[in-house]
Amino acid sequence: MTRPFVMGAVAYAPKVVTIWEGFKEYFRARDFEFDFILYSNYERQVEAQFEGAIDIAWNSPLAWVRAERMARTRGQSVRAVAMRDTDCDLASVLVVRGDSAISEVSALRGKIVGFGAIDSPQANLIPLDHLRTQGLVAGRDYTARRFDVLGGKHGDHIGGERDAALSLMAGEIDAAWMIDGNHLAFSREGVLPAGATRIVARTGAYDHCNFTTSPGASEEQVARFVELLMGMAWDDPEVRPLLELEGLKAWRIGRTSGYAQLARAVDDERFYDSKGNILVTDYRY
């Protein structure tokens, strides 16, 4: 039997079971044997690829940023090589109440601020990267109030976004962040009602999620993986509810590019170092 194609993924909820083996019959049915395995934390499936203990993982970008970091210190490289159509080009905004005084950046001085999980980069390490590049520090400029739930999901299960829309329309905090997507989401849930609030500030476009390879991986069982999802297409009946659960309509050849603002913002904020060793004190994953 054939060596099978050994997937890491996060279970930041439960239908990452029916995704993955969803997939996971979707591949055998055309001759590629695959398998996964489940973390309950990025840190600790990022560091099963450099043991060995996956080819390749289905990361956040905060765990590409780690996983770069960790095979350029061994001498090693890792690759982005597929992520969503919808991981691409995305903004996080800062949000305030309608009847709020707030409209630019600079008036958030002397506020309270609102931010997701202490390792969600769209609700947390870009935003602070953002105002830091305004002029504002978090504890200097504005008190900055974290919504921290589930550390190690790196932000994909929403809460600490969700937890802070709710504090924001119950006046106890000025603003608050969240990735853009979130904002139309809970707007049509109800969290945030029509026309309560309004945007402030956006940051720039930025890449999510990608395929990260681990070193060593088959490149033709990498190669073959990348052009069997490049083949599911959205209009195929048996494909398109693995793509509704996973949220995509297609996928795309992988890139890094959009992940500098990250970067910069793991170091500013001393998250990771240049080896992806965890400098953050009080990360709990």
Second form
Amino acid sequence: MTRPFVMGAVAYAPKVVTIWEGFKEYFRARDFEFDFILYSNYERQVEAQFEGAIDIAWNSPLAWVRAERMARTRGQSVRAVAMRDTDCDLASVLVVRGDSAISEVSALRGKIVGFGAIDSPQANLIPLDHLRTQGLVAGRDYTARRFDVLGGKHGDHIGGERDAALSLMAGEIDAAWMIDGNHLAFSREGVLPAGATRIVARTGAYDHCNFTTSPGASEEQVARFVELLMGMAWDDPEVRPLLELEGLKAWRIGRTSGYAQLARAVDDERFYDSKGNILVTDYRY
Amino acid sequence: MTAKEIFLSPIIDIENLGLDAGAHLLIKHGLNKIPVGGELLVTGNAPGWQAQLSAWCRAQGHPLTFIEGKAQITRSDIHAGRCRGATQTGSADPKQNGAVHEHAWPCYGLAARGATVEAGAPEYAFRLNQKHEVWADNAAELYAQAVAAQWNPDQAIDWNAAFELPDEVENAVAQVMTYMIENENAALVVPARFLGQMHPHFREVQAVLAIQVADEARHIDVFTRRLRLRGREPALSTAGGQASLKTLLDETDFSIAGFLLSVLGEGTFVSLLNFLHAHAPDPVTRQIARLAAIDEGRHVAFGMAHLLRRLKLEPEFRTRLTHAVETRNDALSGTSGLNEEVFDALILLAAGEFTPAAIATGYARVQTLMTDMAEGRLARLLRLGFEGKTAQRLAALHTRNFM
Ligand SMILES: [Fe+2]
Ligand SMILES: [Fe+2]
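Could I see the form predicted in complex with its partner chain next, after the form predicted alone?
And the full complex, kicking off with our chain again.
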């Protein structure tokens, strides 16, 4: 038997097991030996990519940034080979209460701004970067209130963003960051009553998760893996439940053009160093 | 795209309505009017509407660009995916050609008949999934009649009507009610069991069974209330009576069970209820019997309609019905059938008092009841196409327990 192609994924919610068991079945039905290992956090997963434990990782954008830095330091290379259609060109929005006097970013001076988990690209790092490029630095120009849920999951668990939204509605903070799709999701849930909030800022577009190859992964297996992913059609009733659960309509070929803001934020906020070492101190995972 | 082309694309203005407040419905409405691959322009002035629209389009799979402050959505065909390979499940109106399928497949599941069922929906194992096994063409009408004929015991029956019966006659009423209730229990449980096994595709039959079960529950209720009206508790339930009913519950074929329960049993019960309506010694029992008889008439009508249809398609099924009556008779040959207490109680009810003349009248009335029952069974068997001699034999073989 050929060695199966092993994927790493982070177990940020119980459904992760259902998703990858479904993928495993899908791959095996097509004669592709596939298995997966679940990690409790992205840091451990990225490290495993360099220990030969996994051939590919389903990585958060932050994990991608780290993997890319670690590879470069070691003279190796990793590649982003596939991603979800729904992970292209995301944006985060800064939301205030409808009756707030804040109508632009400069009005945040002296205010309390809610952020998600410390390791959340969409609700912490990219928003911090967005404000920094507008001349606003946390702790100096405004107070950052962080809503930390499940460290090491890189913000995959939306609990932090939801807590920030709740805190905003409770009047405890003046503004809150969230991914654009969550703004709609929270309004559907009723966490943010219709029309009770207003968007005052929006980050530039960025990309989210990707499948990151590990150094030394078999090119042939990677190619077959990507080919099978691209063959997953929403029209196929056997596959559709998996795609719905994983939140996509179609897989796309990976690209790395959407991570620049995050990489800059990682440097500015001193999250990782250029070699991929973890610098940030109050980060538990 | 040129300015002219933009001008030609349909455009909708969501004004100050955000997508956090329902604007996506306007956009969907707009997209529904253009072909797949077509473009829809959207403008708005809610703060941040562009960000919301981006998130929504991404989740929906529609490509989006912004041109001169307007959003341009390209309608994707991803939503058609859910209908690809989907199953069409007949149609809602049973009178339309092909509306009710001969075979209701497990994948139809709980969907409304006529719905388009997405491929990959779970399969439900409903045992009764063949139209010929359950269907009657007038099921919808019978259900409508049943709905219209529902009665509220508190209003339909004068529970406070004045009457006084000798103790023994009141005891006889309690004994007859005890017997009726156990028969009604069988009449409730049999259709209820089939109801749970029936594919919902046969909606009209499902509805008939459901309301039949409700009818029987009401009968059990009013018989119990009459029994308790003068402080009595239920009386004797005999082994023979229960053995007779058990053979009904043991029957797993819907048509045969309907034949034994509705055509023969409930048909016979209608005669008994008519007898009680005419001869019961108190007005409450008479009222109850009248109302229950009307309900039972519908139950018989459905059984007859179903069997007439099935026998027309499958004349040889008559042999199985014959066999079922014979087998049941054999199974019950060791039991006493109708218990003496019930028989005597009926005479006493019809007599009303302990005088030789009254008892003579009561006895004659019960004899007439027996003849009525036998004639009714014979008439229904003949209508179902049983040949004269066979019909007579089967009518006579029917359980002495009446049901
Ligand atoms: Fe009844
Ligand atoms: Fe009945």
